Amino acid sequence: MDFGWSQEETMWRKAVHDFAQKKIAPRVREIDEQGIPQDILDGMTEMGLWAPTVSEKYGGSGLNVTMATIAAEELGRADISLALPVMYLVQASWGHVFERYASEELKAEILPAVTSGKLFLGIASTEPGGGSDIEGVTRCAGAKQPDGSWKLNGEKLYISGIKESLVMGSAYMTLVRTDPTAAHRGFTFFSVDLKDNPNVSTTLIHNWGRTGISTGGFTMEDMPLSDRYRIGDEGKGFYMAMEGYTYARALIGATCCGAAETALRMGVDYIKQRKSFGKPLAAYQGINFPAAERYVDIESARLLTYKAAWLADQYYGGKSKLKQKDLALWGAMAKLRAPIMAFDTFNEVANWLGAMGYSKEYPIEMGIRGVRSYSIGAEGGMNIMRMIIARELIGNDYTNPRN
């Protein structure tokens, strides 16, 4: 058991930290109000942070899960609005899934454009009826044509990067029901480009957090699509989606840890300087005891997160007999703990700041708005995480909601 970092991991963390603190942290308010500037995206590409889990063969950095998680933590530490970390983790987690399952022909067409920052790689599984219950809510339909091509119909909603994809072009991993009789084995992934697509209409939703990246939806109407844009085997989409969610949950855990630590450091700096009744706020146990609790909470969530990442690397590296459900358990534990911890930390620090914490003169409100998205539902709501954990603890016979 080793809780240290390798030399490669240490150097990688420093490189991402230095880049993020110099190029991103001073511009968080700009990101929150105006969107992510192109020069920052260009810098991300130069750093190898755009779909960095994709192998070098397709222009990526070939990062393993732990290295990708380190980068996620440092980006969260720099951009507490969480817009840029969202952009990062979508590309990192689903880029991994795309490369793992797409055909060689499709990977050669799509992935070099993604890793060079010219194409947005997204995930489109959520629909107006919900997101986590894929089997129950997915209505988007794919009908196979006599010539082997497909015709897609349906609506996706609460999808990250809609506005950006209309400018850049996109490869949305779009989950579609291709066999209505096969339950969870009836879903297939397709790569869909929204830009200049006459059979697709889009809409934007104005979130109150992580506003630097757009959110919206799209509707496909009799959209023709060649079978070459199918990702993986027919009927395997559900399993690929679960794998992508598990990967993303580790990155979300790291993002929340980085952002929460920044918030706590801001708060500690403030309570050491601000005086009340002749003493610094930090001298009062009503302040410094909660600070100590938040410090422990951050470290606890970080340990869960990096264990999830480490186990995933053992699995993908063929060094263990773990199964995907084992990774799902640890990803769910990280996702359950980290967003709630981060929100509590930001909220605690806002209390210390008093009236200033309720103003936009101080950036803490961006973090409150940003981390809340992760406990509401991104990559699965909190009760979905509890269901996954309970399933492993108690057994599927007792916890399957369809029983």
Ligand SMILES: Cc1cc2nc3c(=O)[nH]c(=O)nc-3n(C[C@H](O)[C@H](O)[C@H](O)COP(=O)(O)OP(=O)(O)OC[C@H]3O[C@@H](n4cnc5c(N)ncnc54)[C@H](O)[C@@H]3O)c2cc1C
Given for the second form:
Amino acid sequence: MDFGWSQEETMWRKAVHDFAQKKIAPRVREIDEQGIPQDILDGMTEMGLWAPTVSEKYGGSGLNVTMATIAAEELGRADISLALPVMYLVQASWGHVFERYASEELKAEILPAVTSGKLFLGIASTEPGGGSDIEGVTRCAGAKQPDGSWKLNGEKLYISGIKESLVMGSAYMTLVRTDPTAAHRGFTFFSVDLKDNPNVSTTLIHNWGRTGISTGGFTMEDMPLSDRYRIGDEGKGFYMAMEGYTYARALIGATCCGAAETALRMGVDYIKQRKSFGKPLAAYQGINFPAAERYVDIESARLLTYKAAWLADQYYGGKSKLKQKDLALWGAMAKLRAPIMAFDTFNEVANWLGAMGYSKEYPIEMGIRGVRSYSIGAEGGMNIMRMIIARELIGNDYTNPRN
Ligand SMILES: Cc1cc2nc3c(=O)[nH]c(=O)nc-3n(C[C@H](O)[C@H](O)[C@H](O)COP(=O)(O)OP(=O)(O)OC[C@H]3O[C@@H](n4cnc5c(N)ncnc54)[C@H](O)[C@@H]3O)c2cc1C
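Starting from the form predicted on its own, produce the coordinates for the form predicted in complex with the ligand.
Shown next: the complete complex, the earlier chain at its head.
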């Protein structure tokens, strides 16, 4: 067992840390109020942080899961609102899935444009009927045409990056039912570009958190699509969706750890200098005991997160007999703990700051608003994490909600 970092990992962390602290951290309020500025996005591309898990063959950085997780933590440390970390992690996790399953022809068309920051690669699985029960509620339908092409119909909702993709163009990994008779084996992924698409209309949703990246929806009406834009085999979409969400959950864990540590350090600086009843706040156990608890909570979530990442690297490196369901378990454990840990940390620090904690002078409120997106639903709600964990612990026969 080895809990150390390799030289490569240490150097990568430092490079991302330095970039993020210099270019991103001072501008988080601007990100929250106006969206991620183009020069920051350009900087991300130069750093190789735009879909960095895509291999060098397609212009990516070829990061493994641990390296991608390190970058996620550093981006979370810099942007406590979590908007930019989400922009990063969506493309890192789904870029990985895209490369694993798309045809050579499609990868050559899409991925170099993504890794050079010209195209947004997103995920569109959720619909107005819900996101947790993909099998039960997905209504978007793909009808195969006699010439082998497709016609897509239906609506996707609560999708990250809609506004950005209307500007940049997009490769949305869009989950569609292509066989109504085949339960969860009846789904297929397609790559959909929303920009200037005459068969697509879009909407925007006004979120109250992580507002630096947009959320919205799109409707496809008799949208013709060549079979060239199918990602992976017909009927395999559900499995690919689970794989992508599992990947994203490790990265989410890391963004929470980074952001929570920023808040904790900020709070510690404050309680050391703020005096009450003649002493620094930090001298009171009512303050420093919770600080100690939050410190352990962050480290606990970090251990879960990096174990999830490490296991994924064993799996993708072919070095073990692990299965996707093992990765799903650890991804779910990280996702169950880290956002709650970060929320509790922000909340605690807000208490220490007193009235200042309720003002926009400190970024804590951005963290509270941002991290709730993770526990409310993004990449799966908390009960869905509990469901995955209970399934592994107790068995599918007992825990499957369809039984
Ligand atoms: C900011 C934001 C960005 C998002 N970005 C994207 C995106 O880019 N792409 C995308 O496809 N989706 C995206 N989503 C949607 C996200 O994937 C869904 O919110 C999530 O899957 C949950 O679906 P839902 O919101 O429809 O809740 P529902 O599925 O309606 O569930 C509602 C609540 O009930 C719980 N629940 C459901 N079933 C059970 C059960 N059997 N037992 C106990 N509890 C249960 C859920 O955990 C949740 O708390 C985003 C969401 C947010 C908030």
